[in-house]
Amino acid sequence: MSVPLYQAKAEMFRTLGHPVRIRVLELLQDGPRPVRDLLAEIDVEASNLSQQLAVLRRVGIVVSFREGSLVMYALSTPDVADLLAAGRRILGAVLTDRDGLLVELRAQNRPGART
């Protein structure tokens, strides 16, 4: 029995809900990278990075391959980079809206301000 689309989407977003995984995906946007380069950029133990890469690989967001003696990782599709870009835009809009609301709230809390 297959899972409903909304459930599959929820699982994908749960997978993305880890800071190390997001950082890995950000680094892979510029192209395939060997594990050693990812380790140099991300402040985690090798075993932790390996676990996070395995999760991303298991759900198909990244792929791995050998290049000589190096294990390389890459985004499975350019759509992953598009998703990260959309996330940045959404976050920017949400934070901008919150800043505007905070300014408005502070202005309303001043003595003599109308609500």
Second form
2 protein chains.
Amino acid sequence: MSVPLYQAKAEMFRTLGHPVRIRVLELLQDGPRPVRDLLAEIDVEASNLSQQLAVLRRVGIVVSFREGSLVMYALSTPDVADLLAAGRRILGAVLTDRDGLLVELRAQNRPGART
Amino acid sequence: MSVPLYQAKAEMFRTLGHPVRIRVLELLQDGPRPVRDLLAEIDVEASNLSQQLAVLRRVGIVVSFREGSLVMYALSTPDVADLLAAGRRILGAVLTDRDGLLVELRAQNRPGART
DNA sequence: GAGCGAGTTGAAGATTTTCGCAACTCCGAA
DNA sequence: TTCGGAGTTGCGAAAATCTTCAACTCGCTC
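With the form predicted on its own already on screen, would you show the form predicted in complex with the DNA?
Next comes the full complex, and the chain you just saw is listed first.
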């Protein structure tokens, strides 16, 4: 396996390695959303959010388009949901119970629960 | 959902966001391996590999134990394989064909192919 | 118990990311 | 055509990460 391929994989994962970006992807799992909505839910400066969105766009994990005066974002592939789910499972396996995060995570893993 | 939980998730993904660490996890999918084997396959300095292993250990994604004079590493949970597989699927969906990486990736996704 | 192979750790410099501010673009309404 | 809301971009400072070198620990064997 070539070195560039691991780099591409690493870049992919590194891209998810930021709280704001994770949050964005979780929100987008439910369908396309305007930046304005994301901003309302994430508590971060507009310019910061915009930068994180740019990172996600750069690797192609999300796409954006204009709808009237709003800019919408959407996942470029639904596979992202699998990745997030797998991440949660690992976290569940790994967390003993630091800070009670485990309890919160368990709640999300209930069938039908959204992240 | 609490902020620390996204941070834990982000940390988890960020941990995978390094070529050497990805490579290690892929190798460990086949079962426990001594550091020496990893070193033989990865082309990186011993101390560097050791640091990357420490990162993986710190988040609890791998565990290590001594076997005679060798140090062995193993995945702490087989769920890691799912994560890597999901990552590959996304990469496949996202890559148009920059640098022919797509071809290489396709080969890995053949049923039965290992990473 | 000295020497050696196998790994790890600490520290420092280089590189990359992150984040807030200010300036800018784009669209729609007045 | 000017104004305001919605986002984006450029930039510099602060923080985190990466990489390498040297020193160190742990088991073995002689």
